[in-house]
Structure formats: C-alpha cells, structure tokens
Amino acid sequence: MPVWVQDQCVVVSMVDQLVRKVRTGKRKSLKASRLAFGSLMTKKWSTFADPDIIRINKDLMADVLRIYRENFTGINERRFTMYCRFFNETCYAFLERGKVVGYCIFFVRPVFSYSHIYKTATLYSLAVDSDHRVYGIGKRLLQKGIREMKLNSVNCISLYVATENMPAISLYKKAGFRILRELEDVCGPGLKCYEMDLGLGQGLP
C-alpha cells in the first residue's frame, strides 16, 4: 500500500475516534475537541531516555501540583490537571532522587489546511522548586520537550509568559523563541504577558 494511502488511513482512524469522543461529551467546546484530536496525535509518541525526567503520572500528582502552586497565582487545578491527563506524553517530571523537582506541560494541537493535517504545540507551565533553581533543570526540562517535538513532526511552539517574568523570558529567548506580541488578561487578569514562538523547521503554508 502506498506511504500517501497509509496516511490518510492514519487520519481517517484519527477522525474517527475525535467523532466518538465528541459524541459521548455533548456538550464539549470546540476548543475541548481540538485538545482530544491532539491527545490521539501523541499516542505513538516517539522519545528518548533521560535518566532524570520522566512522564508526570497520578503518583507524582501531588508534588507536581505543589511547585504549580508555589509558582503561580492563576491556579486552575481542573486545567492542570486535564492537561496531564490527556497528554501524557508531553508532561515531563524532573527528579532527584526520587523526588519531584521540576516540570514541563506540552499540549499539542491541530492546524488543518487544504491538504495536511499539522501538529503544533502549546507549552502551558514549566516551573521548578524553588530551592533547586540555579541548576539548569529548567533549561533540561525545556530541551527535552524541543527535542521530542522535533522528533514527532511538530511544525512550532508557543507559549505565553509574564513580561515581568525576566528568567523565564531569558531561558526562552536562549532556546530560540522569539517574541511576537505583548497581550492582556492571557497569563491572569489584569496581567500583561508575551507570546513567543518557536519554528521547527517545518512552516505552515
């Protein structure tokens, strides 16, 4: 069977299982149904090992969700903790020894055009305990999802940062991302925050 067939088999199947899931939540939003057809885009995620960072599962829960308190005055738990369940495979933990030391939350979504199908992607929190912040463990956590992203086809990277958050910003700007606009209310009300953008190598048309 042709490579071009067995692909829109792929999408075929995809678009299925997204109807299905649709139906059995009548009410979900659009947005809602965009985040389910890109959770089926990372069931066969390829990845690499990293001895020290691993995928975010229930009993790591309760720790990751500490440091996203400790980090964050916007907290939307219910969010939070979606996005660790429909994207498993793009949430990472950071530990040391044991412990959870670190995070980093990717979701990932679809851009349809004319003939494809694209995957882009979202990171939605990374933060780090606050007692093991000068050890580059942001910066691994970062690398690791880039790395991953690039190895599963996805076209570019977004995000959405404080602009009084200079670290972050830095960290972000040194992995590449560039800055696109300065926006309200995205990060918290009344917050001003910046959108940055990272491209893959792979532009939409």
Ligand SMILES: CC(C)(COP(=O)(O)OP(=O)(O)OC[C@H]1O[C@@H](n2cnc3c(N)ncnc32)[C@H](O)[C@@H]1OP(=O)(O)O)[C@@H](O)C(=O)NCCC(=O)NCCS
The other form holds:
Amino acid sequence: MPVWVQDQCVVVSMVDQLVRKVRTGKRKSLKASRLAFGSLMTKKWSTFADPDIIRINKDLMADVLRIYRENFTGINERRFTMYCRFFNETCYAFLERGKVVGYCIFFVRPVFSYSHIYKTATLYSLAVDSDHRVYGIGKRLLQKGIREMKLNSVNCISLYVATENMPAISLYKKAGFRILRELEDVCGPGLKCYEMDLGLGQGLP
Ligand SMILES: CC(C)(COP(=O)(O)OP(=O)(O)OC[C@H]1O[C@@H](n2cnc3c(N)ncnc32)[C@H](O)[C@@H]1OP(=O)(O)O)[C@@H](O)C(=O)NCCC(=O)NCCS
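One more: the block was the form predicted alone; return the form predicted in complex with the ligand.
Time for the whole complex; same chain goes first.
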C-alpha cells in the first residue's frame, strides 16, 4: 500500500540519518545501528511528571557536563553529549532553584528474539553535585528513570559500578538491582566493577 511504503521510507531514512550521525562521531563501544534503533524506540516516550526533574536540554548541558567532569575520571564528553542528544527522553536533570544539581542518563537498545523486539536500558551515568548529596536526589533521579522504563515496556536496566563505590552500590541495591558479576577494565583501566541489573518483569524470555 502506498501509505505504508511512504511511512517505511520515512523510518528507513531516519535510521540512515541516525546511523550516519553516530558513525561520524566514531562511536566504538556500541554498534551504531543498535544505538540508532534504540534512539527511535524512545521517540514516543510516556513520562511521569516530577516538578524537580526535567529532560536535559542544550541550556542545561554546560552544568550537566560540569557535574560529569567533577565526578568521573576517564571521561568522554563527546560520547556523553551524544547520548544526551540521541536519548533525550531518558536523560534527566534535577533542578533546585533553577540550577542543575544532579543528572541521570540512560540509553535504550533493542534485543531481538525470534518473534519480538524487546527494549533494554543501560544506566550510563548518574551523579549529584557534592554539596547536594544525601538529600535523596540520586534516589529520585533513579526512581524516575525506573518508573518511566516500566511505563515504556523496557525489560531490564543494567549498569556498571566500581566495586569500591559504596554509596552508589547501596543506592542501586535499595532500588532492587542485583550484582551479576565482577569485571575488570570496564569502569577504567585496571579498575574492578560490578555489572548490576534490574529486571522490570516485561517478559523477556
Ligand atoms: C551515588 C550518588 C549519585 C548518590 O546520590 P545522593 O543524592 O547522595 O543519594 P541519596 O541521598 O538519594 O541516597 C540514596 C541511597 O544511596 C545510598 N547512599 C547515598 N550516599 C551514601 C553514602 N555516603 N554512604 C553510603 N550510602 C549512601 C544510601 O543507600 C541511600 O539510601 P538512604 O537515604 O536510605 O540511606 C552520589 O553519591 C554521587 O553523585 N556520587 C558520585 C558519582 C557516582 O559515583 N555516580 C555513580 C556512578 S555508577
């Protein structure tokens, strides 16, 4: 049918554009096509309103990047910025009196099975400004992400966390994440980290 063919063309051309953008950015750790597909999967995203948490937009980017720089070593700003652009629906900033004091970034990827395409998410980065910690901001950012992942039929959220990062591990465990295994060199050269995940009960076989 002509309409269907036209829609399909539009989707194919969007995927092409995204794949080209990702390739230009020389992404290495994820296949560009899966990233592009994941990005498309978040386009019709249902949200929960939270008066303090909004999507990261370009006006907030400088503050978000500052918090990212202050909290992590071995940073990759280009990749970070690209995730914020491609996965805008799943990149959250916590505002206090109009100022960014924390952020949480997820990306979504497809998992293909024989008969279905499932969505899985990765918590790519989470940080709260040092002056604003232990007031529940990290928990609220994480909870907002988890609730929206459930609402949008994401099967599972995974993450990597350094084995010595007790505040973060405690936060993730309280949110229901479990430790899957210990790995080396994922959080940085020579560093040990845990891979953790949270199943969201959406029926991935
Ligand atoms: C991890 C981080 C995001 C937590 O943010 P936060 O706003 O301070 O955390 P919250 O106040 O929401 O605390 C939620 C839970 O986290 C855990 N937690 C937070 N700070 C903690 C600390 N200093 N020691 C132990 N547990 C801690 C607790 O389990 C807490 O639950 P509780 O309030 O019932 O005790 C923050 O410490 C941070 O930005 N760290 C640097 C960046 C980082 O390591 N990010 C994670 C990368 S994987």
